[in-house]
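Just one chain is shown here, as structure tokens, and it is the form predicted alone.
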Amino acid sequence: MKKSVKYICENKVFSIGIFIVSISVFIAIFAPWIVPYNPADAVPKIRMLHPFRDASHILGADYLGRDMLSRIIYGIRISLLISVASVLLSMAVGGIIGLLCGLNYPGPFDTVLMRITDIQIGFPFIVVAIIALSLVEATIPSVIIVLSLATWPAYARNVRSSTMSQKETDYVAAARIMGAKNGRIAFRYIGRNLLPTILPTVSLDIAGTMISESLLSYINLGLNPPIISLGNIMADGASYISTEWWLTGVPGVVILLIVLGFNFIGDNLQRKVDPLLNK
């Protein structure tokens, strides 16, 4: 414990990485107590209204007279909870999915599912996400899902690799004496030592799904209202973006800075998982 408070403390990156993320995950569990008004509530008096015209609207008014800043920390709940729960989705499969291939490697088992890894790998995300999202109502669990596909074959990938030579280690054949199944080993010993190389990818993972999540709801494949996005958010003000910049601006910047805030700590904790990155 004491370790991870001086790392921190000396790490200003990682420190400004882990307070924007903190403070993105205060707004999104607090958003119902923390608005000053409903989102959803128009005001006519107040449409375009500019930031920081108005005390008591802070970022300003929409095209329909909506607080901006009420609606921006909506935004943030649904989208972060859109991102992190695709990215831990598609760590729970693929992690799985890798772990079970390394250990049955070589055999059909292991071949099946890396052919079908590789299917999906050899298509770009954005196709996929455009085909899946024009069959289906674009709701949250099934955005989740979607996203979930752009990352799923990396976990499996990488976990295969790292199964394939932990498997061959003196504690994995002291299980095997022991009578451990494939399942114990695989979840008890070998998942539990890779999880810490893992980590960095998440947080990486989970800024590179809030970019994708923001641009299928800028071009009207994501989220749609009344459900809130950052996304959307910026879709609405798109068509007074020559005029009107801040509607987009806005919530830009905000997803400018959660990304960031998740890239500081996902590039830092790699250099701190591999010190060849310090090199």
Contents of the next structure:
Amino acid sequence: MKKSVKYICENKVFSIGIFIVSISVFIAIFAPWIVPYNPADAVPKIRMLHPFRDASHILGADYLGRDMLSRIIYGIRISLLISVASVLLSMAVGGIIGLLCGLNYPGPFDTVLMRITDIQIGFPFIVVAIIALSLVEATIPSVIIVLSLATWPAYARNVRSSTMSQKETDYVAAARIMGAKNGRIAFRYIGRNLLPTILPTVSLDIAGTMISESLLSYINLGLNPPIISLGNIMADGASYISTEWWLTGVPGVVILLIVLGFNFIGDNLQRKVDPLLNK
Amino acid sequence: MFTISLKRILQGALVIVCVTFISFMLLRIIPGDPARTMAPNATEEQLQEIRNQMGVNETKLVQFQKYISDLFDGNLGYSYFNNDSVSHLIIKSIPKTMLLVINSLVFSLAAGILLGVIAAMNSKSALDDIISGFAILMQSTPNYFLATILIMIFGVKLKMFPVMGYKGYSSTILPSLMIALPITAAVIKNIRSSLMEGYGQDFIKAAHARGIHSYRVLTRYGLRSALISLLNLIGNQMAVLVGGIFVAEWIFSYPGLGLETLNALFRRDYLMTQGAILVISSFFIIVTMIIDLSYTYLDPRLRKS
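For comparison with the form predicted alone, please write out the form predicted together with its partner chain.
Starting with the chain above, the whole complex follows.
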């Protein structure tokens, strides 16, 4: 614990990442208590109010006169929820499949599942997303699942290849001699040892998924109003881009900052895990 | 090496067949009636006739069988919405998309390698911080947001490049830049880290010790070993490239294959969508396969397994 606190303090970029991410998580959790106004309330008097003009509406108001700050706070809540949930889902699914494949290698189960990941990777994600979101209505759970389609094959492959090398190590052999069953070896021994190698990817994937989520909303395939996500807010402003650029610019910068935070953390963890990059 | 290549090619072919089958079936489960989209005011009888003509009345498996047998004759079907054969439409839009692909790959490799080398040679200096900072910033910007910024700066304020449609080569600059910048960032990070990793190793120290000029050490020893991991990276970035093409063509209304696919999909133009997905996925799978095979060839350690 003491060591990790020291590491965070010594590493500027990493601490900036932690700082940004903790603030956005805080905003996401306590959104209903910290919003200054109801994000759905339209006040016609303040339509298209520019940011930093009025202290009571610091980020201005959109084309209906809804307070931008409140909308962005709720947008962070939804966008963060979706990206974190979808990465956790794909980590769980991909991780379990990878573990089972690695243990099964070179068996039929492994061959079949690896071909399925090939097929998934062979489909450009945006095409999958468009087809899937034409099939089912875009709700929060369905968007989470669609987004995880993009990331699970990478987890399955990474976990599989690490499992294959871990399988041959002494500690696994020792566990086997002590009579541990396959399931126990997979989750208690190998799975636990793989966690540090996966963690940096998780952080980088949350960043990537956040971008994909906002992209889907931006091209009108993602969540529809009244649900507010950061991509939705940008899509709303896109029609006014040539005159009122800040309507898309402000939520865009917010996405950028949060994604930057997750990328800072992920990059640093990756360097920490890969000792060759440390020199 | 030969058996590995053969195995890999067969695997690739299998994946293409599966992708074709899955997209064929999925497209036909999507709610929406192509006949209705094409003729919104037609009577039920007229709609029936249109459906018969399109061949969407038969069972899905029969349709698929017909599609595959046509495919072997090089016939991708007919797009009723565009009144043209699908293969002609695809062939017409491929050159424009290839322009984007070539532009963005050339830009991202040239700029990425150059900046990556500069960052690695000046590591832990302000210059390195600036370049690495630029790289992570580019990777964190959503690509459509990047497109918006590019449009605002170069299109609206400076009026340097057209921002809509295709009006000659200058129209490809902004979309290519949008696709290329995130890939450039990945190349910078990759080159920087593999050079720094390589410079800690003995063969580089030995080369320096033998008095070889540092420029030659860089090109002959450092970069050469960095190329293998760069090739791997380009393989991984193919997904970013394909996704970027769709977004760029959509935002810039650039008449390439990506825009055609999206339009076809929204109109429920099954055969057109199907053909475009087939071409794009095949391109993607084949390029990934070539990259896979070439680094197996370049790195002798991988040949055995």
